[in-house]
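The chain below stands alone, shown as structure tokens; this is the form predicted alone.
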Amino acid sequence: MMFVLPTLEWWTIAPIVVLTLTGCLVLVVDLFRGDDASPEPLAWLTTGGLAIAIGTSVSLWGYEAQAAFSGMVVADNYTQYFTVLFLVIVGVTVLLSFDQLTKEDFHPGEFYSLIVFSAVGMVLMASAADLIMVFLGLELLSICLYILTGFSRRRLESEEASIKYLLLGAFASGFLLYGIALVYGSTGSTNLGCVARAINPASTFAMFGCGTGSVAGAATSGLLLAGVAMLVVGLGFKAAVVPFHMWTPDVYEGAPTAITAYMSVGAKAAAFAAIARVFMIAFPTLSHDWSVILAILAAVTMIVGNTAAVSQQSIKRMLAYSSIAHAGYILVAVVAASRVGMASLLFYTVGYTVMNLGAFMVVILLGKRSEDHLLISDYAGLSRRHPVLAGLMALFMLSLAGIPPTVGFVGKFYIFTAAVQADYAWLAVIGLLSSVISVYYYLRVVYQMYMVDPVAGVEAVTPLRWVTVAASVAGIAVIALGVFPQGVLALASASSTFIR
């Protein structure tokens, strides 16, 4: 019998290779820097690596979907869509954190390398064609975020948030790993295509590394359903879905603001990239079971997130509960389990990234030190002190609330349309009603900026020019994507071709 070595298709993971090399290079270069050296060279090195990774990902767009490394990962348009989104988020985070590195005496080498390695975890989650790879990507992302959350080592709140995140995250990882074990025990495989074929022999997801000779027709059992439930817990924790959301407000409030912004969009997008891939590929036959469960979770998440945000006085905690609510909106698209739902999910992740990152940019710009001006009342009279920033913040708040003609309105419109088409009109109604609740706390920020006199002794420093430019670009994107969504929608639709 001839032994054949497996083929290593390195081109399928080219962005991951570039990111890994970039993270390692940042660490090596940091060894030769002085303690008082400027972090700017490392920032440019990180940005250069991200640009190369984006270029490699774009070059892979349009290729026929192909599983690689024995069916562990898959390179398709879905992977490249999320890869570019993740890397743009990382690039913006590097930009936002540059000033904070100096303010809080962060060590730039570890900071930038951790952000880059967390991006590797996010890309692995989006490209995973196997439950084991989902777990590895999630753990790589999580470990980096645990450390980054506690990077403000001189602030007790940051250290406390890191510990909470670590303990609860480890608990959620146990659920995920046990769920994978149960799925393997009931189907004989962790490969998404093989799991689908084990449940339904007519499954055609051979491109995910499962040929016609693999396991087929394993009976659907309570063991499999228990495994699916465990997967919901593990992935739902990272996406901040109720009732697995309790860590979110404390961690968002305690983490450095730039990292809070990063977690609120990057980690959430990665979690939903994995959720959509796993449930649409491995368990479409069981959709009548998990769709109902996810629909209930989505409804509760939207209600709890929006109602809890009403009473918040801290801008970061308010945005944390807002993030929970938006996780519910995105989960509605997963519940729809259709091409329209998947395209709306992909579109909404882009829109949510733009408007939420933009809001956090303004929060960062208004701080004298790293964690100043975090009360909503601190924004009183902002329109008189910084009219441009006030206008941008108002625009981001209106978009998050779903007011037309912003991208937030268009994104919600497509998600709720997908829910109605999938016979979940009641879920769309709950989403609309919860969005009405959100208008109150978003407009409260606008009210403070335009209708309340400035508070004595509260004065923001001159905003950083490059962050102001980035916030302005985000504001333009909020309107542009709301008025002309066709381009991103076309990319989202082209990235959803794996849905049957």
Contents of the next structure:
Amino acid sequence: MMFVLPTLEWWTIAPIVVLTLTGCLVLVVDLFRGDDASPEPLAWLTTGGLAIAIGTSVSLWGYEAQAAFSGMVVADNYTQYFTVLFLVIVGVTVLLSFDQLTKEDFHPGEFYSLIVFSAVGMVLMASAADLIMVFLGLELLSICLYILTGFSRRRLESEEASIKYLLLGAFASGFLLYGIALVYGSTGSTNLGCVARAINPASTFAMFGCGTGSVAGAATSGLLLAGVAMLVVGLGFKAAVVPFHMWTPDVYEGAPTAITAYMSVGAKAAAFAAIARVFMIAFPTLSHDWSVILAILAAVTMIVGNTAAVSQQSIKRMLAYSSIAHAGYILVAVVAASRVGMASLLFYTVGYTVMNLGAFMVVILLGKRSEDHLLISDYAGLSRRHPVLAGLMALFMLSLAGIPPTVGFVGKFYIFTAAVQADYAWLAVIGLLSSVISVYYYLRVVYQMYMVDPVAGVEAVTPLRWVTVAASVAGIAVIALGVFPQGVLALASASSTFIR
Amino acid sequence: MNFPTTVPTEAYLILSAVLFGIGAMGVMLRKSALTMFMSVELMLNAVNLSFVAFARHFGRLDGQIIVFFVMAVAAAEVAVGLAIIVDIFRSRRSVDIDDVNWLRG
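In place of the form predicted alone, the structure of the form predicted together with the partner chain is requested.
And the full complex, kicking off with our chain again.
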């Protein structure tokens, strides 16, 4: 009997290899350090690994090869676009968490390696060409996040957020896995290209590594649709789409603020990277069935997220509900199921990352011991204590609300245009109306900062220098991407060529 | 000589769906974090049964290989989950999910 050894195209997964080695190296280096050594060398080591991974990812731009590792991962522009975005997010998180790391004796070795391993999971989700890779990437990301959520062990809230996230997350991945099993059962394959071909023999996604051989099963519709519905549950949970959003406010409030920032942009972007890829490649012929379901979910998500955010007193909970609403906007782009929709999804993900990370940077700057001053009323009179921070926060709030000339406005404009072009005008109307509600709670923060007198007893904090610089860069990016969106938009269109 | 009757694939799938349902009900109805966690494991193993049944039905191996990946993931999840539950028990002397209610919601 002959064994044919599979070809291993290591170059295709170079960013993943670099990240994995970085994570292991951080763990090993940490072994040889004293217990109370400064986390700074490890932070530099992590950042160096991230920089190399970004470099390899950028050099893979335009590579557009066949799916590697027997049709498991694919390294197209879409993968590289998301990889660079994820790694920048991880880099910012390393910067944001540094202060908390020194104040609340976190073990830096474990913290940095976990955050790098979770980045591997996110990159795998974006590069997956097979449902099993989606599952493995999602689990790698989730398991790291469960631990990171509970990292402030002194605080009971952190522990509690961790157990809630773990139980609900594992429950949702059970559904995702059952969905994969049903899709496998009805199409005979888990490869995205093969699944598409089993459903519609005319579809050819040669890039996704499904050869020309016959596929085993015939697509039986009942089983297949049940499988697709379960995939929506599993992936929608990670993206915090209503009605799978119950965990979001509690977990976001309990987790260390830097990790909340990381989850709200990183995990969400990774979930949408996987959702878009799975639905556009594997099930384009079923789009009549799933786009209606996703459209209803998107509408409910936007309405629930925006109305629930109105009554929140804690800034972290408010941003949690706001992130749910933004998941709804991004889902509208998936519903459009077109190349325009995909480009707008990619653009909005970047815009949302910039403005949401910026808002969390200000939250972190104002927390004296990282986890206080988290009520919206603590922002009273901020414009007199820290005019620069207040200005930046106001800018991020306006951008999240979608007011021109910020990136939030341009991103929403593209998404709703794609929805109208795909005959989902009603969804665009619901999106617009619900973002009118969002203006209220975003502007409430601005009102507190500029119109209300400072509360006595809230002492001034000295902002951290590097985080202030990062927040200023984010502020400039919010305006720059809002006025000149063409550059990122061109990259986004070049990344969505896998859809015809 | 074959067995007089072979168990049809549907029977495995029905059993798998029932096990998955029991697991899902367990997560939703039970109060102890440990029992909820065991129910999640039951759900994952129910799915494994479907994968193996489908793989046998198609006469292919990939479904069975997937099961190995799922088992590895489940083991990692158990390791992390039990660590978190032990940590919760140390600070609150209980793993009842109703006692874990510092956060609203």
